[in-house]
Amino acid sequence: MSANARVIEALLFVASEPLDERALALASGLSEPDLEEGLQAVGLRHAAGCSGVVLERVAEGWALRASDETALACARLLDQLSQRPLSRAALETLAVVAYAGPVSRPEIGRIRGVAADAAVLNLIERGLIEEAGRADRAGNPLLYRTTTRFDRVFGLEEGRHSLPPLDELGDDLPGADEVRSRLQAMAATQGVSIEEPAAVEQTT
């Protein structure tokens, strides 16, 4: 496989979401012909029956996905991982998405004060948050919201309507004061009402 193809393969491997041709070109520095040739090579290497992962064209671009023959084993692993306790970063991120969502990764990062990429991916893998379209602003970043599984896990019978007032956020959550103040500031700026689920103090 060519050097160009290896670069594209690595970019798709580390990306937490599909990458379109523009994103791949910007990151790799490849011209359109080199990019097309590289994608073809990656596709051949990761064709069904040849690899445990396959190159897949999706609406948002290109992504590496588990092949049909390995999907069940991958699902078992993700199910095992979903039973592990949530990290502090994941808890804070989940709290932000729960009542500020739909919200983008950059917004989550600004509220928490640190990048949220790893925490968001963790929560997606657990089925606690999901994509909710793209924001209608520069860059069109992906938006995230909590899932019906989140409602079930944390006992929210009416979804967001079951969330208690923000000022009831328990201080057991690491960084609770900071998260609370940032969320309140966001609510004031956007003129929205956001509430904190006391359930974020639990773990899954």
Second form
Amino acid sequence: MSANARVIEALLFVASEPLDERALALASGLSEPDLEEGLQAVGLRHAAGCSGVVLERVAEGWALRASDETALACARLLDQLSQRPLSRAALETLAVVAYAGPVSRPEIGRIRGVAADAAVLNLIERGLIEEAGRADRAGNPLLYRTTTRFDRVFGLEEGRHSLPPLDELGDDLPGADEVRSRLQAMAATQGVSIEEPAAVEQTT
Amino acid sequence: MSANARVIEALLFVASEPLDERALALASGLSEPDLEEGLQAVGLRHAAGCSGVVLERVAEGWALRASDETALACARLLDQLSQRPLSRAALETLAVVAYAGPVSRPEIGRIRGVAADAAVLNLIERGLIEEAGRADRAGNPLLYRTTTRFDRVFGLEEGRHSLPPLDELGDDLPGADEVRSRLQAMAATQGVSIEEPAAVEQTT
Amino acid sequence: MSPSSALALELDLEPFCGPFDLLLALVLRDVVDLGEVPVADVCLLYLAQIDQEGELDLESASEFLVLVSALLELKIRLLLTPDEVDDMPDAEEAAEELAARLAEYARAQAAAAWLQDRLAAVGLRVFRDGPPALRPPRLEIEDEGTGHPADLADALRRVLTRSEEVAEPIHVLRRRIPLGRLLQHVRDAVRSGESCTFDEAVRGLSRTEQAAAFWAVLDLIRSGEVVARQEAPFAPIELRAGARRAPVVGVAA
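Cool, the form predicted alone is there; where's the form predicted in complex with a further copy of the same chain?
Next comes the full complex, this chain leading.
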């Protein structure tokens, strides 16, 4: 492996978070083409089947992680196997923070219909969400956002940009308009009238 | 490289501390001879000159380290990361270490009123504080002091003697008793008596 | 999914048989006539489930309350005549809000389902979560004077004048103690011989691990897997296998 590639390998090893091209270039002093070439060489050296550690594109940057075949042993070392799977409440809270973040706890609670305090604490403990300052409005509630760790655990190459758009999720999902019209239809069959709402926000 | 060697490579890569043979065997499930052979293969693959990351034998076991030839780039990377502004907690911890050092983590926590573990690690990673031996008292806690890098970053030509003197902080503050007791806690760690603020050196 | 999720509540009602969330979906899709659904029975079934589980999961209970009250509100509207509905304040707004809320929640659920599928699809991803074991060789490079001593004095002043405990998140370092492995370790130690002492069982472990192992042993004693005996305070603790066998699922498997 070339000296350039060796430097990139070392930088990816030393960093505890994924590094983007800018950070790599700044630290290595390499030009863009050299960087490109070096990354390619590191990718070849650290490919599944010939290395225990693979190069991956994640969280809008580059990082090394345990390969699929070595993941189990590494999880055992870090004692990640005894961790319980995410509960439904935690997954829903995570989804809200991922799509709507930074959001405050009350906002999460409003969307889910139930308080999210326990789920939020659980997700912080797991390193999947983190505090993101305070909202600039009444009460100045703490805001939460997903972490780089979240991107890495879920394998999101471009961070939250890799999340599918909400309106593509679940084809048969009723939108607010649809739910409303169903409620109206239901009311109509029962002889109840609910007037056409004047202005309805389009939700996505 | 064999599958066994790949597992060892991955384990050493994801670990945050050196691993001895026992830890490697527990996580990988490898027998002693397989482990021996795997470590040898990892050592060959991660040797200076052909890899940016080298295998090292240290007192506590085995670990990977960025190679010497990549030192400059790594230093630049860590520096880049340390250019991010210090958090409030980190700055307070740094102030306590600068004025009262060498101090232990529990002492910093007592003076600040909140635990300082994360802040201490952050400051070490930035090269602003360093270990300074162990205290000669119960529990032998590790002590921390500021580094020469700290002096340069904060422009302190004569080290801690260039810090603004403590007695300028004292008189007009609310809760004088509280302040005094905390100062005393601090002073005790320095072996300096607070009754005579004149003892604090005046330098400009 | 937690077993006691209100949405998974199994219903056996005359007009409908299946889980609660399916009922909600069918009501919204007009497949089931809400007028026919005995909401009281749904509540009774839920209470019976709580009784059976013996513990109240607050998240699940509040989830159930919200959903069932929404259902009730809808049903009230259906049962009332148009005149009566008109008399109710903000009837449309309530329906409006309910619809918007259900739709928003449905999207959150869909997103949660996507995350769950994604997790299964990408598999176990393991990476280092902090600095490496060994620091890179540190080169001294030119440092610019980016800090100012006055900032330090200000910070110290802040620390010293903090009159009361300020609510500030306490960052506790996560120390990973491999409890599962420790449990297995103690089990193996006890199983391999007739009996062994605690000191033998934890030989080679660090101090923190030993403390955790002690906790693990207490748990094994509680479950009847291990029996312990100590002749006198500070005497060696003798451990041997208890009546109950270890479960087959082991982390080290």
